[in-house]
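The data below hold one chain only, encoded as structure tokens and taken in the form predicted on its own.
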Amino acid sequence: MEKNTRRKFMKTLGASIGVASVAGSSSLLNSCAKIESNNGDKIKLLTSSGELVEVDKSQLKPAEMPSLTEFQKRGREGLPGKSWVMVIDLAKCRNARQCMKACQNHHQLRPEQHHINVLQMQDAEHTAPYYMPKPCQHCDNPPCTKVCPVNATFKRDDGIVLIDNERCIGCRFCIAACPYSARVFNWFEPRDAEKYKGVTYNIEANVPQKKGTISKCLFSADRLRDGKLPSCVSACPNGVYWFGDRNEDAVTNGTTKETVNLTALLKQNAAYTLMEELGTKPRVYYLPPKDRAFPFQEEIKNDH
């Protein structure tokens, strides 16, 4: 077989793995969690999006996979100096549900499981309906972490709330404590369980999923470590999501790639958070649906 150049090899792997990954960097380690032999010449790489890619075995360089202990340690520490936030523009959501699909693919979720769900809302009888994506709010005062008896769910310094399913005992106290219904329980074997068999557990992706444990939105913490936007943010075709660092006071739109001042975006659009009266201090902000997706037609009543 003709020997490919390093550049051709990187093109074979594709954008989901990242150019900087060949030398055994964290990008490759996070994107390709398992190497599975196929035959004498080819091997399959399992990417973080749940897809298998086949490459020439001779083109791979040996790289040491982080151990479970290393994954858990850095997963709990987070990214130094960062303070992640999300802004959701309700005026732009058209229920494309690409955010949900990308999230399910990334986090090994079954069709009925959602880390983020798009709801149809209507505030009052005579107001127009609109769509509202609802992920975990990654609260600064999270009630879910306080009730866990084994420290399986925790909030790290960069603001993200994660779950360690190696510690989770499935008591579901956190589900009962969450006022946003943002957590799901793995009642059954996870999607593509056989394909993920033997993969080192990555706490920042909560993959492989495990039956009898809890799962939730993670802000795609593993992608953030690689300098990428969360899966849902990148997948949205309508520019609904902004994501960024509160310390830098800047957020980037997943569709347009435009970066704007966070404070100005929130103030100029009268942003709000869900159930602010609970004191949970969410890190997900909503911009009101000023230009709604549905034209409102007042019901015509016949008095005769």
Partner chain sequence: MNNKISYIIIAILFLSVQSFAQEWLVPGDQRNIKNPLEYNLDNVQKGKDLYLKNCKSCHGDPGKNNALPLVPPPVDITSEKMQKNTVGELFYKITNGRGGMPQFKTNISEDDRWRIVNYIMNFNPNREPVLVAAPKVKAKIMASVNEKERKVEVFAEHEVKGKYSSLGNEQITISAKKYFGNIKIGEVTTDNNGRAEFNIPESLIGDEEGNVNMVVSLGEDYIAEAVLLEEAKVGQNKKVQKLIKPGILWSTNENIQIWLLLSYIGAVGAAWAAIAYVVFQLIKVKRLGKTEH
Contents of the next structure:
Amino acid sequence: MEKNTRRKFMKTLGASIGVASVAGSSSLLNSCAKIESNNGDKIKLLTSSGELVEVDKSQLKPAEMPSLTEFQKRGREGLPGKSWVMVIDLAKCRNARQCMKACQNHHQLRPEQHHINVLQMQDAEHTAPYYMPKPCQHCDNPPCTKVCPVNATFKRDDGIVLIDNERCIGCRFCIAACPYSARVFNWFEPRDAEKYKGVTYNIEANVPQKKGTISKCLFSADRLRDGKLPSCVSACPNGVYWFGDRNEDAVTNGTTKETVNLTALLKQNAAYTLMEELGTKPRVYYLPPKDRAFPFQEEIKNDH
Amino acid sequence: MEKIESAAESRKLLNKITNDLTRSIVKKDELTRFWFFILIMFVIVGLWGWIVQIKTGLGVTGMRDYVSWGMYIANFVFFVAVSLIGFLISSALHLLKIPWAKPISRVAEQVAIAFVALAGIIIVMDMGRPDRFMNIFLHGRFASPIIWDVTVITTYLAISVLLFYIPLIPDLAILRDKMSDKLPKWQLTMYKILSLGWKGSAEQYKTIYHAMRVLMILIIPVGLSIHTVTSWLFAATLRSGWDTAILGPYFVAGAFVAGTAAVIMVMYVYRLRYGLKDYFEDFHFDYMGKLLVFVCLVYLYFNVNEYLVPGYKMKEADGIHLNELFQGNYSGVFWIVQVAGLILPIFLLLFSYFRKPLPISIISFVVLIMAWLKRYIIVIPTLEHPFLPVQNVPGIFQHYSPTSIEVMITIFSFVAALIIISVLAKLFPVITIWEYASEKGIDKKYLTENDKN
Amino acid sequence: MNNKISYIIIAILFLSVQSFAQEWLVPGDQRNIKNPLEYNLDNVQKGKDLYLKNCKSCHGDPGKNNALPLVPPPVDITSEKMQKNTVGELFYKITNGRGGMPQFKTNISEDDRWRIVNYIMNFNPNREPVLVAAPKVKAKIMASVNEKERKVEVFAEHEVKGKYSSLGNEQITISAKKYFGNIKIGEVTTDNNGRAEFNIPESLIGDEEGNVNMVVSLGEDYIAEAVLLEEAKVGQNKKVQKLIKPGILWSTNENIQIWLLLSYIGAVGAAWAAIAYVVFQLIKVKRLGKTEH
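What about the form predicted in complex with its partner chain, after the form predicted on its own?
Then the entire complex follows, led off by the chain already shown.
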């Protein structure tokens, strides 16, 4: 009985928690997903970044959570007037993998599932190896949404390619179509499926994940709606990621929080997009790995 | 063929033909029961495997995020390929007025129905969420090749069933009229309903000839599109090995090879099992052998184009893919398929000895296995080598090998196709009686007269 | 699978403990290199600028212990742990980096790296600091934006002996508010009366109507809140490209290309019409069977 009410409470529990005093970083507590235990006045919450924090019960107030259809409707519309782009500075990446970790926590992924994957690259036999974080490229000519038979994956006007896992039939045509290997499939029950049972599906974070459906990087569309940078961008300790609105011509660094002019950044650093010859028109720009801040350490292996 | 004038002679010959061709329906023995028993056992095991797969998730297969299409899709392509023979034999050869193909057309239609139905079923078994199958109709996106494929497979199945059924109507009337003492009542009732009150009047013949002609013309574009659209599931992507403009005709040519081989095998089994030596004659096998050589040659031509042109240039990703086929992990399968599935049959079938029923059936069996392996190496090696490196994932993600569940479901799909063919052979004559009788010069009026006068 | 995760966690823990425990050893010949640059105000000031640009994002403000929470944690440059390094050691570590610490040999010149060492040395207890931060002064900014003349007008005051008076000859930073932060668009120096005017560049992009929130702020030496100005129409209209429009293949059915829809419906319709026609023929066969009785 008690368990039941708790679950109900948890379902309606939103993000309105005054917590600056509880945890060092206030972003820690947004969209808490589940109450772990309930002893007296303190309760444990699981944050969207996967950390367990203890909060005073009086600090919690239930917020209105949009319904599934509301989530789906606004998830398909996107944020008006925006055109999201990411810039990845390959000179700064040292394979710290904080982005991968933050992403897996945010999107409830199993350890082998990557929305963003830091790859060890070497373009030709004698060129220098480097680390390359690879999220979904959010192409403006997306090969994946083109082939979807049920419109479960779709592109929004703000440029993000999203997935509706309430509709996906699991045919995996999009995986075959994506040249960037950006998509993953839930081959088994997703991570913590039991824990998130009954939680309203949030299309903009694609959580809870569902068995037999596709998942992939969404530029943390739910965080963008709240004015926050994507999980991976915020988590990077090395200033690799810039993220922003192309229409505004400004991008913000996730580590230093510095905001700069996008055009100038791309121009000065000779930015390029991945496999542009395929005509997919990616929204992720790469700055070449020149003057790398960290030496490449591992032995590069050829596993194409 | 000249007409047989004498009524007695006509009736005698017709009796013989009817007896021969309905033997498969009337005959009841242990072997048939045993055959069905074995098949049903396999079906049960396969369905159990599917239940396990639904419960645990597609993770019970060897597929993972990189090789996300595996043996099921290879099966699917294979089934669609084999089913295409219905179009070639019962339509193309008919319209070209090639007489020897007539007795074979019902066999071809059986094969077509069975395999196109299973193509539809196996694709559902490959889905991560088969419970959402209806989404295809509720939310279908017209721009998706899968929607085109679903449409065209459904259409092809409908046409194949009609093309099987319409020439059957006069035969059903014969069964209804002449078999009343040999068959159980439910079966006779079924024949009665399905024969649509056939009287054998000239008007009725005219109508079904007309309907068949419409279907035979209709099945040409539909048949070509079913396999072309299936090839687009691959050609519509950017992956090396799939990203070629030639894939449509390449698949169609390959389909004729697989289908011809399948029909030859089924013919041989019927000939042996139902004693139809005088119907599936040696010359039928001889012609089918020549047909097989012809389609193999066409397929060889497409193979040369498919591999030589990119192999000449060896573009980065294409090069990795082709190296894998020519001398890498899949080189064994690749070369066996090319030699045993293409070059050897062309060479052997040039000799008339190998076009005799038994040798050609053995060759066809080999060709069919090679055709399946060919689909396997069309689907899997491409996915094992995406453009970007496969990293930070367990080793199982890098190389695909099918699991026992996949093997079970694959066997299920083949067995289910065999069941459909067996049931069709058990219920309906495997050769069109009335067509065959008129070929032999028996006037149509004898077909519908009562046996017992 | 859980096992695997715990292995990974253990491995990470192990590695990080190791890097905690392992002393960062600098080769002997490098340790005692002398600083080729003079320890003077100019070099320390330049070192500070370089520090703010390249190091602060991780190491934080000197003495504030506000480094990024990384593993291992970046060390505050005023701390004992930092200051017990010789100049040679500091130079070596900046040059080559280790683990989470980048190498700077490729993107900061040798002289500049020595300047950063000089700046760190400014906090060494055994040395006389050459750069002493003046105590921060309370200050106020008043600003408004002139839409017509596309100008930001600023008036700055600072506290002198308990009273506010105009702040002359001081740099004011002008920024514009963007979705994730403020982008700096220029600087302006106040005149003797504490007033300044900033001409907003034509290239500034606002929202769809050209509205921008300007932000005016003072340098680090002052305790002053940045002023967020009200929206003003001083920027270019933000151009919003419509991505999803009719005739796009990757979009939904609503935007499907007409030729594709017509071909599909045409082909499917024709095929099924023919099938329906054949079925109709079958009905005709049945009817013929009945009438001839």
